[in-house]
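Here's a solo chain for you in structure tokens, the form predicted on its own.
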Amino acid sequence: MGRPTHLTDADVEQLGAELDALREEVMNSLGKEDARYIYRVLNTQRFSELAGRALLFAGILPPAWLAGTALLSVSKILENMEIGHNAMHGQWDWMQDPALDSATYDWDNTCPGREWKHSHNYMHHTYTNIVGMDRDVGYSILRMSEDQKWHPAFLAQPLYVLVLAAFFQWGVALHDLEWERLGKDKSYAEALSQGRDIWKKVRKQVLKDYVLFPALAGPMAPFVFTGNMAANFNRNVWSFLIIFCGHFTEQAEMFRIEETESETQGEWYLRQMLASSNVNGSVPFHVMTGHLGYQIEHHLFPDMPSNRYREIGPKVQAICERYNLNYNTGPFSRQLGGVAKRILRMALPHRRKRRGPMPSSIHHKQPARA
């Protein structure tokens, strides 16, 4: 892989060997404090929706749809980033607790669980900041990285963005489609099936928000139905926000496919943290971003339970310090400037100098879904 030239293969391998080490230490010791916590956020939770959506049938009173709405959109942040985002990871398996068991929790989003592990558990985590192989890079309308190919049609990419960050749980719901492989490597009898996944849990999520809840409420209907409104809207800028900041500020490395062929555990170590970006914070904005504050830390053990990154992100620090690797962490106005700034950059017709094809002019076998 396209590695900092100051490591040998050796460096590499011991910084692999050493991040494996610290892994083991942290799986080992997992006991009953990370229960206490992640029941604490669930308990955190269930009480947020419940008291949300009680007071927004009181909503025609201004402070009560205020309260509801923002109790709700707390409710939604939480069970998407710290709860739904890491148990679907398998971050609580070793629990054995049916309410957060990998195989079959599934979050309150428009995307399937199943769709998602398979766009962002395997290929995101995988192929992380590969340009033509990690989907997120610019979720097929943006242009995030040198690598892509400009069009005109770049140039209003800032327009995007925004309209991405106020829909981004149907730009998730709607990424694993893979559209632009239709009539390629990919039939349309797989996206139909897919899209009939989508929809079953598109219609499921409305009928709850802007149906089922309303229609309750009786006369405070429409109280309920723009508070749920609001609260997924908070939900999906927020996340957008944080998922952003975690891969494409300035600092954050894009990779070519040809760098990353026959890549060793050390190098895919180096990889995840050379391509993922950090945001500093207390410990509720880290719970808040479902820990995604310590991307770098999630990336390299994206199966550890989420309390653990802010224990390890000093010796993960360290680890790069002493290997000369850039950390790259700052505090949020800090990292999301960076993500602006690359998103007008790359939304204009300029390129770097690179050796060899453009990633996106070879053909990349896509590997069989899960």
Second form
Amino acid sequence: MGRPTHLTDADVEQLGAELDALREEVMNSLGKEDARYIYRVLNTQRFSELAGRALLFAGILPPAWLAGTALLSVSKILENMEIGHNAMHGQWDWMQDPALDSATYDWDNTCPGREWKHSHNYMHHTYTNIVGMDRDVGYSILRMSEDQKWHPAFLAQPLYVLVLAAFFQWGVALHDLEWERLGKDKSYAEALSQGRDIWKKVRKQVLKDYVLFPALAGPMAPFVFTGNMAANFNRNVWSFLIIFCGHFTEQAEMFRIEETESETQGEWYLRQMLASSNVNGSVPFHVMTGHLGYQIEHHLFPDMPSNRYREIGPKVQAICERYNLNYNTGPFSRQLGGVAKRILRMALPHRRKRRGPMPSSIHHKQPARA
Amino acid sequence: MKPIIRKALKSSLAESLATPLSVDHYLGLIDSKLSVDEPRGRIAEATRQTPDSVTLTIEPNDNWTRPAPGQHILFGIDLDGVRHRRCFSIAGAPDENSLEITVKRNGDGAVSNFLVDNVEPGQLVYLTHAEGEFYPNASPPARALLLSAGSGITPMMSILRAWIAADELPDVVFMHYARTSADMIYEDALDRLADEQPSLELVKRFTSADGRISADTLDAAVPDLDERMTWLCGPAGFMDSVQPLLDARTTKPVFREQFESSRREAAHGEGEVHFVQSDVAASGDDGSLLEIAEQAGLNPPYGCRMGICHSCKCRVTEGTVRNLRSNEVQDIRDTDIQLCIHAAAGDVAIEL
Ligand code: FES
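Show the same protein again, this time as the form predicted together with its partner chain rather than the form predicted on its own.
All chains and molecules follow, beginning with the one already shown.
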């Protein structure tokens, strides 16, 4: 793969071995405390959902509507980010609790868990930030890299971004249909059967939030309806922000297919590190992001229980420093600013295709481990 | 749970409101023992009859249905964050509202050691409905022999207690092998029953003094063996040495129950195993499909690892597998099999 010029093959191999050892150490120490953590999150999520929905039934009172919406938003965010996303990565499979089993977990989202495990766990996590392979790069609507061909339609991408943020779960649900491949190397029949699964899930989700709960509330229906809509909107925007900060900040790197052919495990790790970016924050912030503020750690070890990313973060950072690699982290405002800049810059055709070594070796001119 | 509440919670409306989670996920907020249809329970009592065993009385929730005598359950318990599942025979009479199991320490078995050493009343346990055909008869035979060794005594206790509870105790010889008197579980309970019940004859054998079972001891203790239906349960070695003795003496039915996997053929396979969902390939050479999956870093659910509990059921998209108990080779397609008792007999693609 194209990699920072200051690392030799042996360096990369050594890096891989260090990360393997780190993974091993954490995975062997999983136990009671981790189980306690995730059960506490589950209970919090379920309590806040019940309390939120109950308050919305009294939604005619503005404070009740606000508090209800807030609690339901928190519940939906926790369920999507810290519980669903991570359970479907298999992070909790070691517990053998059917309620957290990656094979059967389905989240509160219009995207069926099964579809998502393909588009996200497989495609995105394997081919992270490889333009043309990782469809999360721009979700086939946006231009996020110089390596994507410019087209005048991208001029309006700041607008598309706002729409995508507001309807993010719908974007995710339709993502795996891969409409741009339709009629080429993907048959309509395959897309149709996927579409049926998505429709089944969508129907259940819509029925619950927009028909049944409002109907149960009788005269309070409009308040329940709007509260649910607001909670879904909040969750969409929040997850959109966190996810875009994870791979599309200014210094997050993009790769070309040729650069990643016949990657070794060490090179794969290296790409995951360089393609991901972290967001600094407090513990509650990380819980609400599903620990995707530790995107780098998550991409190195997608099936490691999320609560452990906090503990290995500094170790991964130390490894990066030793190998003179950019550990891309910063406060939310800065990372988000970088994302916005990238979106705006890529809307314009002014950049030529990148040539030569990857940018990270430009930030770091010194040799590895002096 | 009141029937009307259960009905409401089981309705499709409740299900739609809870989607994509289940109603149980919310009931857990009140008490993790509650569930709309899963049997769960709490340990009410833990008594240690011998130094290396524990007898647990479990109070199940009202999803529990009464077992038949001699049946077993898959018992699940969380230890260090991991849910372990093991098969145990039920020792209590089927008409009791609680259920009783006795667990003997078993080498370095994590579950049995924990239960024997540390389990405390109050702990939540996950149950399944009882299964097993050890006692197929609707009514007791005229004469019976209950022959057990070690923890094989538990299903015998359940059969015996069921007969007594129904007031249908036939002429029974209960012959049990333990190492010493101190190792014998249910010794006091059996002594008491033998005093009370004239038609129950108790034969206790302690191998440290009396030696292992032999043709002579059997002939002396049960001279009318050929007139008795026999129930047999114990460790594999015991069962293997008893079976020929019985075969030589009786043509009446012999019912067997065995909780050890020695009957499993050595697990070696051939071909390639492809785990489709995780996109891992492994050689099918060593071990059951369950072991191969684990060696490949996957984490499929399992319980007994010997083909009893069905927790390891998994779909095979396509392939040739060998059943490790019957040694039978099958070509299958889109079929659920138990991974723990199948090996690859050619290339296999598994949905895992
Ligand atoms: S693990 Fe029990 S049947 Fe396979």
